Amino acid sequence: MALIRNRKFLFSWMIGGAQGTGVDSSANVYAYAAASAGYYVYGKREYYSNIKGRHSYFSVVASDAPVNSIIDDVHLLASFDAETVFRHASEVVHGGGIIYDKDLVGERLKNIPTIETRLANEIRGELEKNGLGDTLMDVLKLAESRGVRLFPIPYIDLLKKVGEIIGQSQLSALMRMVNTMAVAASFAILNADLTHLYKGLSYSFRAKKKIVDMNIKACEVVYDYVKSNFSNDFPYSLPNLTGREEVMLISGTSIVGIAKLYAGCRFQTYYPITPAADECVYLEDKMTFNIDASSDLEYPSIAETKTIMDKGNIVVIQTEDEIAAINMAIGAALTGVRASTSTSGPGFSLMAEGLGWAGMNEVPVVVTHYQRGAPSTGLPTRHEQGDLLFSVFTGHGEFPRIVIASGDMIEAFYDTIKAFNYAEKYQVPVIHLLDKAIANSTQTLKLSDIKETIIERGELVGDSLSDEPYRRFKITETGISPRAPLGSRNHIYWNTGDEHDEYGHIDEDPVNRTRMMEKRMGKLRIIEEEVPDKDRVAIHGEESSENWILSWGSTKGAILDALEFLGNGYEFGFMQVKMLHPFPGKIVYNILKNAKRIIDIEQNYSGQAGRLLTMNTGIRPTNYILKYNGRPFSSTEIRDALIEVMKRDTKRIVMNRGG
């Protein structure tokens, strides 16, 4: 894949506030509006695991070319509370700006209990070093001394004015609009077209016209205030762009949900767990779907609903626990229905025994596994890639399974469809690894050739009579037996967790055991032979380089952007392993055997893909760039770490950026 070298514009915007005050909705309004104006966007959501009150923030990067990750720099910080400024003012670059509530400048750092002690001490130390106190105004003065522009907004006064216009005198009701007012202030500072903000509001609150109308009035008031009270010379702007290809704006969990409908999944189970539940809630909303691509949607170019072009139903069941979730999905798959369950690390731990039962009975079930911070409850709403080895080896004993990992949302869409195809074609459980960084991100993307998507159901038997009894687990050269869904006429068989013969009867004969183990495990060889190399390994960057990056999953976007930002002074080949089991050992060995440097970039402590590399090829990574603080990689920190490796040959670099 060629890297983008002609990018002209890259702008990072951030909004923050207490959870429950509309941070997510305001960020979605901004992202949609920027996309409507012609920009590619990538948004990252960060939030605490409590329901309300703690700080959350949303970063959105806009560019004139496709963007795959966040950057560390913030060009414009939009806030409507004090904590956001205390936490993130230091991230705003020289020439950037901070939007803040002018009535909060007297807020003191010591009176904000939700800021961690470690961070509060760091902020206080920086202020004291510069001879400043601990109020919000002191933080703003420090930012201004670094060349940051300040934009004080009298939110309360402006809300009262909005109330007069719409006939609402209750301030508590008006306060619900302060988040979108921060977005409107951003648009005014950036000289952006207000009509795109209207589109963002109309889409984000499309089921609530009254709320849309109220927020539009609020945005107009603050937009006019900014234009009247601040100079029009901010160094960044968002003018309308033309000529961009048609894209849609969507989140990671939604794209996987859409893919499941396309893949023919008609039975989904789950027990609520972050972040997997978002996908399941999306599917619950689409349990009966009939959305025509030719319908006259108001904003079809970036509306996610445009991609669903079929009629049908999917059953989505919230179970009492994850054990029930995997077992119900297995039961549905036995009937011939394409079935899946979605979960995260703690839930997947409970599914281990059920997964083994599916392996023993060669059940084509799909597990969508959204990784998060671990072990135990860990970091429920934060990011990690710590479940790779667990996914490859989970379950006692040995049985074949496929483990695939998507690097971005487009891959997540197509990999979801492939997961169901693999499961039925090879009659094995398939674990599809995603993570919080993909699940809770928002991105503009284009899905090409959707109509060309192929559904492969594998070898199914019909209802015809046969001269011999049906052998569900018939030993074949490939290890794949003709499959009959439960209830098929003229095809009776048995399922058990015990070892069994070809008919499914329990059988502990040693010869039979050997034959059945070889039958099942032999599928791994067939999978390695039949799955195309491009679906197992993706190569990006400079293929002739002596310096190689090895990685997997959601690190892909940040690595690609980092390679672009490095420029032509550095040459790297980037190997993205897409199928982690069975590991593509021969392909990987042939590419990396003569590499001078192999840099393993992962978001876990031990470099788990590097361990699989050594286990399957004998090759060891020479350097590691790792991160496990719960925040995804930015392209900026990968760029900086790669420079560190190349200049000093540092063997292990642990990154710790992110608020």
Given for the second form:
Amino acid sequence: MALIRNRKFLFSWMIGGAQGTGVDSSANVYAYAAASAGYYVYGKREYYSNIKGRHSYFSVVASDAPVNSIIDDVHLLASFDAETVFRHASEVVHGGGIIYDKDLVGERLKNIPTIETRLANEIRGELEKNGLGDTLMDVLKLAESRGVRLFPIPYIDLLKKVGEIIGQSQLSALMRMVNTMAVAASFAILNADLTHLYKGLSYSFRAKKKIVDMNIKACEVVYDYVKSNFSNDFPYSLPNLTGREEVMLISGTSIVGIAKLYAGCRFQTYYPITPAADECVYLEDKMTFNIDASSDLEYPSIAETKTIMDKGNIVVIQTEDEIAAINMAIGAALTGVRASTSTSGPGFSLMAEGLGWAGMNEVPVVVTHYQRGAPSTGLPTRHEQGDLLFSVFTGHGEFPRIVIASGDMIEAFYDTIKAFNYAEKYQVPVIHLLDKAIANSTQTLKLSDIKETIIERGELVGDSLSDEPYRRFKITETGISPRAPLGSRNHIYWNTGDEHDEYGHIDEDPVNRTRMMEKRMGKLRIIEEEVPDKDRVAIHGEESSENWILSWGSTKGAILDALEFLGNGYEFGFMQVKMLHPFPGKIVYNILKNAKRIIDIEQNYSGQAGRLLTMNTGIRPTNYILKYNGRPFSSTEIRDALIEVMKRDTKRIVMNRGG
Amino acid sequence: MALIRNRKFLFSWMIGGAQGTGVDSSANVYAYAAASAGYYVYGKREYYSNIKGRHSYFSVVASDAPVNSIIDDVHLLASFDAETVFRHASEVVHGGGIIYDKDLVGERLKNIPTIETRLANEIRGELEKNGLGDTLMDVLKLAESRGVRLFPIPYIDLLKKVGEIIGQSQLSALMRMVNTMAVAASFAILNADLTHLYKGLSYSFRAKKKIVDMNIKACEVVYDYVKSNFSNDFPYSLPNLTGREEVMLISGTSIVGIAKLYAGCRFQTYYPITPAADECVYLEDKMTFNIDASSDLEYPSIAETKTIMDKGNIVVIQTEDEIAAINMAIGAALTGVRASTSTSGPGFSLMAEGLGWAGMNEVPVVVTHYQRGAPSTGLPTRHEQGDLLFSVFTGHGEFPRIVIASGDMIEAFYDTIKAFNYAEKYQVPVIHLLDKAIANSTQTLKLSDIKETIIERGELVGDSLSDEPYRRFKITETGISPRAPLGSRNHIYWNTGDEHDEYGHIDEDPVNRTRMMEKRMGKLRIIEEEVPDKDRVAIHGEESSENWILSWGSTKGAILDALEFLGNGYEFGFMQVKMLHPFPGKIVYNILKNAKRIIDIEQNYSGQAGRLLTMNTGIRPTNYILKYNGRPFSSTEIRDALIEVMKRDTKRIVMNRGG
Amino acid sequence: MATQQKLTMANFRSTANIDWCPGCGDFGILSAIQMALVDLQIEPHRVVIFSGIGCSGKLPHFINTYGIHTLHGRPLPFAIGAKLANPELTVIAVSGDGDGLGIGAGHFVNSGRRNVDITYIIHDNGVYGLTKGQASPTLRRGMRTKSLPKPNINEPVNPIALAIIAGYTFVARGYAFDTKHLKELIKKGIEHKGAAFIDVLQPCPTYNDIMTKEWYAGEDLIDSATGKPRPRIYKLEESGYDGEVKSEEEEEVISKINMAIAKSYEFGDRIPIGIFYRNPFTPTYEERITSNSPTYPQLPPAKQPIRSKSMEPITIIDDLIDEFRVK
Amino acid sequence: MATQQKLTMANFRSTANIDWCPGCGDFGILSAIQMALVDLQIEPHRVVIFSGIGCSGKLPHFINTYGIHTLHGRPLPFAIGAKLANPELTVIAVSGDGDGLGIGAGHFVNSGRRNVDITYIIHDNGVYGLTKGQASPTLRRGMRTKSLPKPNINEPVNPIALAIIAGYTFVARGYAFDTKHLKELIKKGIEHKGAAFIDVLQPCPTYNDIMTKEWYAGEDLIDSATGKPRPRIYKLEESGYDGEVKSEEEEEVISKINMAIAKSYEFGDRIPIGIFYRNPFTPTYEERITSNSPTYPQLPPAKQPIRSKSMEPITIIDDLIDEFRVK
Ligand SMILES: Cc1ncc(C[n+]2csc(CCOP(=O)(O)OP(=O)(O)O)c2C)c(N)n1
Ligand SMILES: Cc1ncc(C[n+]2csc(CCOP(=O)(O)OP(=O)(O)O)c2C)c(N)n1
Ligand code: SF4
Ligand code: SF4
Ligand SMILES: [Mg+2]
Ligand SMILES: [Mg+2]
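Let me have the form predicted in complex with another copy of the chain next, following on from the form predicted alone.
All chains and molecules follow, beginning with the one already shown.
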């Protein structure tokens, strides 16, 4: 597959501020506005595990071609507090700019308690090295000396002006718009079309017209100010673009929520946890939805009367803990419903026992697992891919499961549907691995990417009467036994976490035991045989290369972008493992067996997919590019690291960028 | 290391009966008696997850040399119900004998509901093939036709006689001795010395002299009956032996309990679960014990006043669940106490999150994990080694831990002590893997095997005042930071499951994060460097062989015995991996890299240690001998399977023996 | 539903071999459930019995209805999941006292808050039967049953009071060996709309040598007048006690709660069985879901079609996607 | 102990940056704990504060005592482990309402049964703060706080009643913004021998827009006579209520339990704070351990030597081994 090499434009914007001051929503406004102006957009959110006061920031990359990651360079930094500038000024490139609050230039580094001591020392060191003091002005001076343009904005004065226009004299009420003003200032500097910004405001604040109108006023005021106070020659601009396909701007948790509804998931349990909860809250909000009642509906066999309605509903239960969440989802799945639960690391740890029960009783249940910084509570709002090996081996004993991981949002959409299809076809629990980077990023996706799909439910038996009593765990050639929902006439059965006979009754007979283990575990072989290769491994880049990248999950975006940026002279094959268990050993082996270099790129300490590779094929990665500081890879980092590997054959590169 | 090849005698006895009818205690009486007569003994218990009524049996092997496993052959089967004979008659060898209740010969197979349909069909098929009916008599006839001697005992009549002697006319009270009578009949047939049996009774019933006396009378009566009703030429006998070292007869759970006290464990939590609970109940019973107050005691630094007492105590808490068990043990460990919890599969699954917290906060806590049939509730009273990969990868994210596994009871004793030493030295959670086969077996151990040992506590800081504030997670070269118990003066610190700074405060700084990950994970390297090779891998057999056996845990006994039985012509190296994580990759690699055959012997479906081997060395086992029917390997099975591998190079042999 | 033959006990017997100890109270509970189902004439395939782990956990295997033997402490989440997915099922959950009140206590409390229309029965035998007789959460402090090396040092939990505080709207106690009375309780529990909890005193002759059948029968309490044992167990309904909440008024509810809790502490020489508390006014969880999701009663999850016969999804997501469409 | 300088608030302040939202009730709880420790003059290194996960969970970082920020729902098992291993420590545990009564409910109930001498404080704000405002177990049914897409459909748990039924021997409620009163409760809780539970009403200005400071102050309840707000919160001790159990008699205990539970349902226009129930007669867990293990008080686990200075084990196991010796 060829990588896009005809990109003309890539612009990186960042906004920062304290949690609770609207950084997030202003970034969404900006991203929407840029998308509305015709760009492809990718946005990454960074925030502390804190509700108010700690620093958060959002990086948004806009381009004329699809973009899948952030880059290290910041072209324009928009800020309205001092901390953002202290933290991020050094990331702004020569020729870039910093928008900041004119009134804050006297702020001193040592008075900002939310900057970690280590970082403060680093910043101070840098300033001292340049003979500077520790005020915001010093930081700005340093930036300026590197060729960065400064855009001081008198926010308070401007807000007062807005207040006069809209008839609001309370400064505290007006202050809530300072974030929007930072965006509008950006638009002014970038010579961009304000109407897109207004669309962004309407999109972001939805129904709240009054707020939108107020914010529009604020935009106008600051836009005028910028236009009349700064020269109009900033090297970057965001002119309207045409020709892009229709897109949506969406985050990972929302697209997975939509996919669950589309897949027919009708029962979702959860216990609140970052970042999985957003998906669940989305589903709670969309509890009732439209269905196409005019199509030739297939009713579940237990629906004795066929009720025709054009509204479907999903039951979403906030449980008392994750143990209840997994087990309640399993209980629901037993009735024939597509059921799932969404969680993150700590919650997933609590599901180990329930997962084993589902495996033992061959219940199709889907666990959507958004990885985050770990171990333990770890870095709850930060990124990591640290739960792979745990997902593959969760739970005591041996039972079949499927572990899949999505590389980006579109994959997340289809993988969600596949997860349910696999679960029902093979009657196994499916762990769908996502992560914070997918969950909390926003991206423009082409509407045309959402294509038709099918729902495969596997062998479901109806209410038909047969001569012999129903055997839920009938030994068959494939290991898959026809499944009946609870409540089916003539199909009474039992389930137990104990080893059982074909009816589901406890059975300790050694011969039965061996058979049942083989029945269950044998399904893994069937899965390997039936699931198409392309759903197990995706190959990108140059297949003929001797240099291969091995990776999985959300690193995909940054790797693809890096490969594009590397350009000719660096050709790599990129093997993205999509099904991590059962591991596609044969496929992978056949491709990698002759590779000269296998570069394992992962966001964890131990190169977990690399370890799975070795376990399943005997092949070892030759080099590692790893990152475990809680921040997703930028494409710049991967590009740099790949060059380093190619130049110096460095065996283990640990990246540590990102604030 | 040479294997014993000068064994002269090996006698296999089996007793069976319904749970609750004293099978267990009579087997203990027999085993003790045999040990008292000068034999080495190994006994294996099989029972259903049931309290009363289901079939249980006990195999006891007695030998003139140490014995570590059972064999398939039964030389003498002692029974007092019909089911035992139906189930086990076919295991009795030509020349062997069956003791049974004369009054039950009319019992019919179809009237025994506790025999699984599959097994009943198998037995019936065998009888039909031989033109026989389905009564107990038919089974006995079949056995007799194979050269098995029959010893019908009129238990009821004999019991009535006993009743007359001791003045007890209630048959139901007398019936409780029928199990002892089966043992006494065995002794009579084996021409063994009854005084050992009496010692066995006293040992088994401890304080209850009245019961002992009654049982002795019953023994006499049945002994006389056998002597006067059967010829005295049974080919096997149990004459008194001399020359054996002093031994104890003990089960795995008790020896681990003793080891915990010896290791200085003073806090144990548990939630009842088979087979771990026995260890905990043992500790509850030994809550107070003697200490050597005369030695030069080292008091914990927080003990402001040194209380001298010659009694120590252990706090044993039965918690509300395993989540509380692990976390309470961690809470205790924070005070500087050696703390542990014992559990089995389902409980261990619930500990995943707690374990991660201990890893993150570098708390020394020991989890004694007795594996059993899995997944899920599985086969609660049966054997398996199915939790290895889960133990190595338990919990979301990456944190250091140690996983060790004991091959037999003596190893279990020392490994228990080592587990605490490792935990404290490296400040990591330690998972000590045992299993049902070790837990519930009884074995004679030489008293001289319990030798001196030391307690290593790692870097503990006292109450000393230092100039700088205490940093619990100080970055050091080894990654190990001096540890202070809660309550230490001048050493206040914080712990959190979140990523933290050196003081233990939450810290999301990316640079700190990377450092802390490296600090913690780096300890695995230190462990690899410091722990002696012999504590990580044990090599048995012929080191120069091209044919290697790879195994771990309790398969050791059966493998060693099998290697002895194989004799010359079959030379194997046997690599027993004792530390499974961090995996001794280098040591193993250096030995196995030139092996022609690597035969992975494990009691699980997927060859889990073999998978770890590949993951860590790239080397794959060439052949597998596996078993996952819930019953431990017999040495016979391993011998047969090894011959098959050597003869036919069979790649995967799944054994399925044992009832 | 077509006219059916009348269902009898035989319809509710499974073929699995019952392996409880002779004399175990679990037999009484088993029959009481079967009898209740016969009385209510619910077809076997419309019933699902969930259980946890323990001797009690084996119960569903012995009944010819759907039987889901779940994990230790977890029957409630499983049962609630099934019931909410298909509210037409008659859902019964059973636990041991360790299962329901030890490891399962968190679910016990939080399930009360939901008031899902299920019936939950705890086999209250004072011990962890299947793990060989450790103290269960209902064993009183200071007691030392057969298998305990030391007397129990935990205070017992009061299941009746806990259930009421947790929000169960039907709270009763039965006795395993008064099968008829227990059957009636179970019937009423099933008929009650909402979460019904029944604590069943269940002698465990093997491990609980204190609270035996004889003890419940008061064989140690000889009435000096009659010379006969004074049974500990008596029936609330025969004592004039009425735990039924008569109106939605907070005052009435609280007074009934108080009365029931006071009663629940009576446990010694006199032990009441029967209904301690019943509140028919609290809406069920199913009703509450309906208030947010009006199509739920007609089309609960298990009854919803999710694809066409040609396997295409039938959920319309265009409007959902449109919310994110860039205009 | 050598004579010491008097401890002040400064001794109990850590250097960590407090990152709660402005106006959060957690600040009040933090000061109340610090003030209680100052009043009691307990040296910082003798105190350990355990917390769960949530906004509330960060509290120990802000106090200069040992601070153990554990797992979500688990502070009690950790705290009990430490206390039983070293009973000389002053052990305080804090939870959010989700932490303590949702995921932690099983430990909540079973810890009550033990009556270990610790003090347990729940930050009761009606929401899951740190995960952005979902309903917590104390949020009333039908309420829809800021972040909820739909009104809450769970019945709330009653923490006071639950604690009493579970067996806590000191059960109180405080209000985060009545710091002095709260401080007194915490002091009494620490001084109480046994498990003390304090439910603290804690406004969360960010997510709970219903039970706000203003709401507690009754700003929506204007007294028609005075034209002033009628505060919802009032003090039990000022209302003549006395929850102290005066004798060990069962009757007295049960009557106090009943009174307290009845009181605990008062939650609307009037909300009582103060001590609902205190029973000084139930033996602590530490005392119960001592009854089985007499050397425990002098040599609790953390104080026991386990090796000689030359690193040899000092436990004598000869007699233990001898029991298994074959003679
Ligand atoms: C997670 C987990 N922990 C422990 C066990 C072991 N276990 C099996 S049965 C049982 C206790 C049963 O006691 P109870 O619930 O009172 O039921 P009973 O046997 O008395 O009916 C336990 C702890 C388990 N199966 N799973
Ligand atoms: C096992 C687990 N599940 C979920 C979470 C996510 N989580 C973090 S804080 C929190 C809720 C906090 O609510 P509460 O206990 O009421 O505390 P508050 O923030 O309101 O003080 C949750 C669910 C977690 N950390 N661990
Ligand atoms: S152990 Fe007790 S509860 Fe279990 S079956 Fe036997 S008598 Fe019943
Ligand atoms: S979210 Fe609520 S509880 Fe959390 S810090 Fe903010 S105000 Fe306090
Ligand atoms: Mg029980
Ligand atoms: Mg809260």
